[in-house]
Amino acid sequence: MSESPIAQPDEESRAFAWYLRGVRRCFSIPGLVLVSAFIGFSGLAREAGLTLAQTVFMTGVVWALPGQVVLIGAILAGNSLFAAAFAVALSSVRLAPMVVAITPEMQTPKTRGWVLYALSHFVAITSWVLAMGSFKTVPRPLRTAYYTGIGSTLVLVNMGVVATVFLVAETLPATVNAGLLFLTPIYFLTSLWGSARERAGHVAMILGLICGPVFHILMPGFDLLAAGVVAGVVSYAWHRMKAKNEEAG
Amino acid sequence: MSFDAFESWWWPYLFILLAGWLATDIWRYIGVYLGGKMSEESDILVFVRCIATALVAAVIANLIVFPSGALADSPLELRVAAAIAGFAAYLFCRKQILIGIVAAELVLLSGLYLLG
């Protein structure tokens, strides 16, 4: 690391250059794939009776597809505000560990707290995967600028995508709409596998896939939390056992 | 107090803010608060990553097994077969997400077409 401790005169232009690199990072396959997932979400929201403005608003303020999908489900089911908030909160717990993992990678002793809190709103699977995958090539003090580029671009582009699809969905046949709704799960199925940092993540994913529908039938309303905790704890236990065996062997 | 409980134009937005934004961003803020105090490599992070991954996996499986809207009219076997085909294509094609999505959609749409 050859970072000078003294503030350099061109620090701001360097930050802007890295912001633009973050913007450019979005125009990649993962960015395209995320667009396809939001195309699917737009169809889902429309089917639930939301207006164009409400759908775009939800995309901007929630910015987490599982939470948005759960919120649509709660609206469809006519759930109360409290029940809907609880369900969304359950589906969004996973954001806390994602932020816990990404924050130390962006933080320097000089980083202001509010910057990290503001940037945390952008954390969702795609921006997280893009950033975690390329942070090693970004100088640590410029990672907040870089992540601002990734996050703001993804949010704004997808708000536009959601609005556009909402307007054209009306003219699409049922088969195409079914295909649109299938985009969301397939997107998660593949992106989650690729973002796993250790083998235990793959174990957790397979167990979670099995536990989801099983707990959906066994304990509706608590299925996500139950599946997440049970599958998560088992995969972590597997991780510890493997680590111990490697130590012993 | 459901989504369409009140006629006022602002109620749906307040509903989305409380049940959507607050319920989601609170976890992000907790993450920032905890993140500054933890090492990236710590074992606790492996644990929280395991739970987070399993939660999202559960959402995925439920979207495939218990879908809504136009997708709900398709047979479960077809959706599962399409998902497996997409994931297999993803794995065999050097983990290209786009190829996985295209393969899954091809199987689903041709299945729907054949079933009429």
Contents of the next structure:
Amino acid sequence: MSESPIAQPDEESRAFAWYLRGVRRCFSIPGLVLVSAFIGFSGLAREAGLTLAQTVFMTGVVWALPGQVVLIGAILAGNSLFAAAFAVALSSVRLAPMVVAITPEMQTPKTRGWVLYALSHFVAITSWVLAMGSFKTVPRPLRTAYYTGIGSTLVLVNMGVVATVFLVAETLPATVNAGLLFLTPIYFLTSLWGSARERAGHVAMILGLICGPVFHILMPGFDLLAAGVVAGVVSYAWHRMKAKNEEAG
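Output block for the form predicted on its own, input the form predicted together with the partner chain:
Shown below: the chain alone.
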């Protein structure tokens, strides 16, 4: 991808070379973990009654796994199209800070606006971590090409993974299918644990794991909301108390 109005052959070759470096960057531990999560998502979509075309289309258009899981949940709950779209939009709000952080890292005076808008579609936890961790070694004018390689590869590879698993899931034993479904929550749990910057995030996750089953018994239907509110409030209070003690000490 070139950023100048009339790209020269040498510039195009350099951009393509950095695009390929972005492609290679995806073949890493985070990339493999993401693939494992989409294996689980494919099993979830199949069990939810979606077709192969719907599942692959959802992967390419919605992108970011939490939004796709939310959409399947809305479908299973029988929500309207507007309610489902609103739920997916809310789940994607958390990506806005990532877009705000990564855009200045790629932007130059010659960068076209539509390029940045298009690349924002690829912003998710894995692509963001891979790009931000290696941008310091990438020339700024070529970072859009590099990120295009990362984002497009992650999307296309996982669309292929979803399609393949969807087709072979029927032939797999029930225990293997159950294991595939379990990969998605494991991915979220490990990713959130590793990306948490404050100890309060770990406290909130542990409390949520404890409160979830309890509220599932006490308040079925509102268990996730109640567990999230209680765990979040308690961890925030713990964080403030800890900071206050450190200032006093």
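Residue numbers count along the first chain shown, from 1. We call the rigid core whatever largest set of C-alpha positions still superposes within 1.5 Å between the two forms. Owing to the predicted nature of the structure, the values given are computational and were not obtained by experimental measurement.
Remark: with the core as the superposition reference, the CA shift of F16 between these two forms stays below 2 Å. Superposed on the core, the two forms differ at T171: its CA moves 2 Å or more between these two forms. The rotation of the smaller rigid part against the larger one between these two forms comes to 19 degrees. Superposing the two forms on their core, we find that the Cα atom of M241 is displaced by 10.8 Å between these two forms.
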